[in-house]
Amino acid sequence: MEKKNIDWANIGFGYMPTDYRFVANYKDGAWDEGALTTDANITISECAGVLQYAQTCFEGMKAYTTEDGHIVVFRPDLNASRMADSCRRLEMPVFPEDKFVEAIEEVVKANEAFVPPFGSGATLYIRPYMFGSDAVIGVKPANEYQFRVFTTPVGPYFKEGAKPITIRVSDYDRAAPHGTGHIKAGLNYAMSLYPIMEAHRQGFDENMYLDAATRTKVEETGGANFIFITKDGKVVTPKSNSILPSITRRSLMYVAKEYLGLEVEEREVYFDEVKDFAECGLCGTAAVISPVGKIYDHGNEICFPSGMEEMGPVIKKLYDTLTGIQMGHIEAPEGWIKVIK
């Protein structure tokens, strides 16, 4: 299929409508078969559950063109499983995990002309989401739901290369100890908007959230998980029941151990020990890893030895290895790459 006439090298990280999206509806206790549609608009009741009580969750992943010309998606089964967990926590009907993966495949195939070519640095971002669609005025779960998947081509997250960022320790709490921090609920992101804009207004790129109970342990940023590298080369990531289980982070930890032969550890990370790490990164779908050069803590600065000019050596190896797997340069573990075409 001929590609769309898009300046692939210069598109940003924003929304560009594509030709098709997938829609399925839940009514009377069951999901319909779902279908592709060209209509990008949604019509719902003014009293819809999503509008009144924020009953919605979402996922995010990418389709890539590999060096040998295949279109692939990275570990969509894990996105399906995580969305199922989100739905259960929000009292929403689970969209069957096998049907989830099939919907992703169907949408990507239908929008093949929007999948950026290999070497452009761009990818096709895929956004599955679900919401309560019928009228709900009492505080209770909706009775009807809609599951949708749309796609949009996006440019490389780092146009000028992955320069280390500066983050601050936030005074706000991201998630309660027994709250919804472990699921990808829209409400989690709504409450993070003010803190992130406040951080930007103060000249910082991101927030570091500490645990709400004791404010002594590192959690995440709200949009990404942390990865730290010790001075002896160990890869450490925070463990907490209120951290979203990042698919990128889980993949990086596997890569660190099985591909690079590094020691890995998922454990509670106390903020007091952050100053002793050699490298720090934020990992997620959009950027894979964003290197952190400096953390600002209420007048005190933590500067990592890796510096503010480029990724630290271990994080660079992790980044290169995982992106190599995604792009087809490096053989992937079984089941990680879903070939669409």
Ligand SMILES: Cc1ncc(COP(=O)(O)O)c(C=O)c1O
The other form holds:
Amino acid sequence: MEKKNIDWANIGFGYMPTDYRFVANYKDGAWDEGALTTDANITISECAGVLQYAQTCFEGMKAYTTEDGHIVVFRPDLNASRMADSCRRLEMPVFPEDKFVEAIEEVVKANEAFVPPFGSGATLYIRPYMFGSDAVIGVKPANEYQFRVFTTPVGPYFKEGAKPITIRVSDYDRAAPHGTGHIKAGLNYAMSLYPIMEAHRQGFDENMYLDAATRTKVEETGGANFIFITKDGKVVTPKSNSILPSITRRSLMYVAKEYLGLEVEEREVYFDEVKDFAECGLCGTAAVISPVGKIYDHGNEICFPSGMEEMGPVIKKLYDTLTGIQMGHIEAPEGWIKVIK
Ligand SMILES: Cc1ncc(COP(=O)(O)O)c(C=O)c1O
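Following the display of the form predicted alone, present the structure of the form predicted together with this ligand.
Full assembly next; the chain just shown is listed first.
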């Protein structure tokens, strides 16, 4: 398969349509078989549930080429089950989890020419999503839905090495205690746009959200979970019912314990104790881990001993081990790497 003529190392993170996408429709209480299409556009009612009441959720993952030339996807079964959770919370029909993984496989295979080569640092981003497609004017769930999966090549997350970022404690809340913070609903991202743009305007890379009820505990950022390293080398991650269960974070905690023999704790993390940690990182599909060097909290700064130049040593070890597993240099736990081709 001849690859597309793309400058893989310099494509950034933007939408570049690929040749095929998967579409399935839900009507009269059942999903159709679904199929690939070359049509990147969608025509729906002006009154579609998604347009009026934001009935939509999505997922995000990557396909990439390993050193031995396979095209693989990392733990897509977890994206399938997280999307099923999102659908249930939004009164949307679940797209069967096995069919979800098959759809991913089908779309990636069909767009093989867009899967960046090994060593480029680029990947093929995969975006499954679902939305209410028929007209609803009263506030209620739609009757018809569309599930789609498109792909788009994205460049390496860290072009010039993983430089630590500076984040601020947000004055806005991300998720209410019994709200929708634990699912990947579009509405969670719509409301995060103002706080993130404001953070950028003030010179910060990201927002640290605290729990909405007490504003004393660390939740997550708009697009990644936190991990912290204690001064004695323990890996700590916030436990909360209102954060998205990051697949990367869950994988890192496993790697920390089972591969690196580190002590791990998933527990409530009070903002007051953040100043005592040695390292801090944000974990998610996009970067695996982005190191955090500094947290700004209303005039006070927390500067981690790992500094602003490079990842701290424990986070670096975690990063190298998980990316090694993803790229096939380190043996993966059973079922983590789905080989597409
Ligand atoms: C709010 C939020 N938290 C965390 C994550 C990281 O999750 P994952 O590791 O599954 O990409 C994401 C990205 O999907 C996100 O949007």
